[in-house]
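To begin, one chain is listed below as structure tokens, in the form predicted on its own.
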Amino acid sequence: MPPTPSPETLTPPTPELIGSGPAMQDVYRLTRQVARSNASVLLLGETGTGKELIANAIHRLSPRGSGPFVRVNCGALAESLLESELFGHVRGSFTGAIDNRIGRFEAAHTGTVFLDEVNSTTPKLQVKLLRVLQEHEFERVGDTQTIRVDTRVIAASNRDLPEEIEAGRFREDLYYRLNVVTIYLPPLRERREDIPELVAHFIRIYNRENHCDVPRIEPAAMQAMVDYDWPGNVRELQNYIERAIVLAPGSELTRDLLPDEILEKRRRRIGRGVDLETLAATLVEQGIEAAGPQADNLHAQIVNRVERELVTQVMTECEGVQVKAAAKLGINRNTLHKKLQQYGLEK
């Protein structure tokens, strides 16, 4: 008989963390684990799959929890400001500089440093980076005075970042740094049993911040959502459930107010809303065309013909990142990188 699971398995780490899947369960024991320690962390995934919420539950649960989370989100500014705002700067250092301020390192001092986007920074501020988490220390824009601070990093990234290293984008001595401990946080596609609880919570919130009074679901209305992709993730999810409970006319949740690129998605899907069978078949039924009746090796001609489109679709979810694509496709990233040459697919 297998041993019970510890009721800290079964729980999230803090109560803004919904689901309890097995995919969830292992992102809660490694959040759980690396809190305890000072070590820089890197959360990959998707937009919307809850990165920040993780990085504030590895803060609130490390012996910092009680110094400051500061977030900052480094695709959403130029490199210049993007500067002055992690690192301060000097009055005069710049158009604009009318006083001296303190950057967001300084401000987590003590406590931990969300660099959210981590994959949008330039050379340039990647230095000076890696130059905080080796040596705790920076100059402020403008100064020559160096500031040493206390701050734990956790950075995030929704793009492939060796793929980056290896397009110069990114350095890597910089990700070894920020990868002492890697989480991964799977799209919801992938832990589509959390969904009724996601949205239930939902369900919730919205009916009380709307004065709505919609306590239930039809079970169709759910079975569309379970059977959805959701590339948007949990913050699609979020969207729409507010949006249906602000619509429902009644006290529940209908199939019918539902948008209508879930209503269409009830089979399993890939890429640009492309149903896997009906690929499938289409693609061999024009490949024995194509042929004619006198082919020869026409298997081989019809499975490259059909994993040629496969790689494409997949490559095309995935946004172009290959460890996701690789790991969707059930395959290793050479064996991908080798088929993306095969095909053409390079780019």
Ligand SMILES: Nc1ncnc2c1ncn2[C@@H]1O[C@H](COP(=O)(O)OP(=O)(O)OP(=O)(O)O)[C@@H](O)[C@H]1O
The other form holds:
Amino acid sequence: MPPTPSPETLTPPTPELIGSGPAMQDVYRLTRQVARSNASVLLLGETGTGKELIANAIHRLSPRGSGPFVRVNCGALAESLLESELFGHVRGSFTGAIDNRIGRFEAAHTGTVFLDEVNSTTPKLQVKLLRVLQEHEFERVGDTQTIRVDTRVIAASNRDLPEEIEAGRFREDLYYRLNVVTIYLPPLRERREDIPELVAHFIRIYNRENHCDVPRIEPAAMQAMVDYDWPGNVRELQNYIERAIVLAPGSELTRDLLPDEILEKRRRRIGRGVDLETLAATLVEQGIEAAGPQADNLHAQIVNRVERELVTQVMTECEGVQVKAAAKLGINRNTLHKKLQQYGLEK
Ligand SMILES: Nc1ncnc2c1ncn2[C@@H]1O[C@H](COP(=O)(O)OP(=O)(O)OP(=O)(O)O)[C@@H](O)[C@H]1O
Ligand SMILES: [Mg+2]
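I have the form predicted on its own already, so could you send the form predicted together with the ligand?
After this comes the whole thing, all chains and molecules, with the earlier chain placed first.
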């Protein structure tokens, strides 16, 4: 039989993207594929996972790459200001509108507009966005003249949009227009294999930027970073490396230069001062005792019981909202879904 060809490892589509482990392979493949098209793209993922980097990569690799890339943070402005930011306004259309002004959609003509935190838009704006996506046209605030633009839309959200739709905060028709293709950016804790490369990358960058010379990293420091859960993802990693480089007294980035959150991972306290290790030891001890001397599948018995209980309690605490529970557990939604099925906890 001929040997099965090993699947090809895709390199990052642009040089500033670091890490090519299995978790990023889909991201890179989709990024290259959608770049060729004009399709709207929806980027989902926790804070700091690289949504903006991917949006920018799609733009640069696309036939519009030489046109403008315009980012609008929809979460940063109130409705009326955001409307005028996106679509422009004519003089006198509201207090403070002292001049005509073109909006970001016009500014991005022949290029790409990146709607960051699109989940923060109001229903009224969502209607207007839907029309731009469908008809490529809109009016400036306070004007009747219709403007047509050739602008590609990439949007990002760090909320689960189907849940926002269910809660009545996001229009379903707009969602389907935005998510012609969805790219999900995995959290850093689900691609730990990329951490050493990211660390090395940021060490190089911050040495150069700060005129420092810290070329080496202590193995224990690297291990602590690989073990940590990174709730702030790559952005958090980046900040900690910069801090450590700036504070390093010698030529090595040592463990003690890392903040307590990282080092105390194994001693994180819960409840009334019980640490997780002690708690786990107690539970296991009682589990072994309860299973009796004849038990021959202790691993499955105890691990499954603990996992089922953990999933049940976190789901209850999160009022059944799977995306929240998955985030709290630090596992992805598909994994959570499988566990809910496995334990018969779907309802
Ligand atoms: N794969 C990566 N390689 C190198 N740097 C990365 C990578 N992913 C993210 N970063 C860096 O981490 C920081 C956060 O990335 P980015 O702004 O793209 O995240 P985001 O998903 O848009 O976050 P937020 O939801 O908070 O806006 C940036 O400084 C970016 O350069
Ligand atoms: Mg961002």
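Numbering follows the first chain given and starts at 1. None of these values were measured; they are calculated from a predicted model. In this text, the rigid core denotes the largest set of C-alpha atoms whose superposition between the two forms falls within 1.5 Å.
The Cα shift for Ile18 between these two forms, taken after rigid core superposition, is smaller than 2 angstroms. Relative to the superposed rigid core, Val306 undergoes a CA displacement of at least 2 Å between these two forms.
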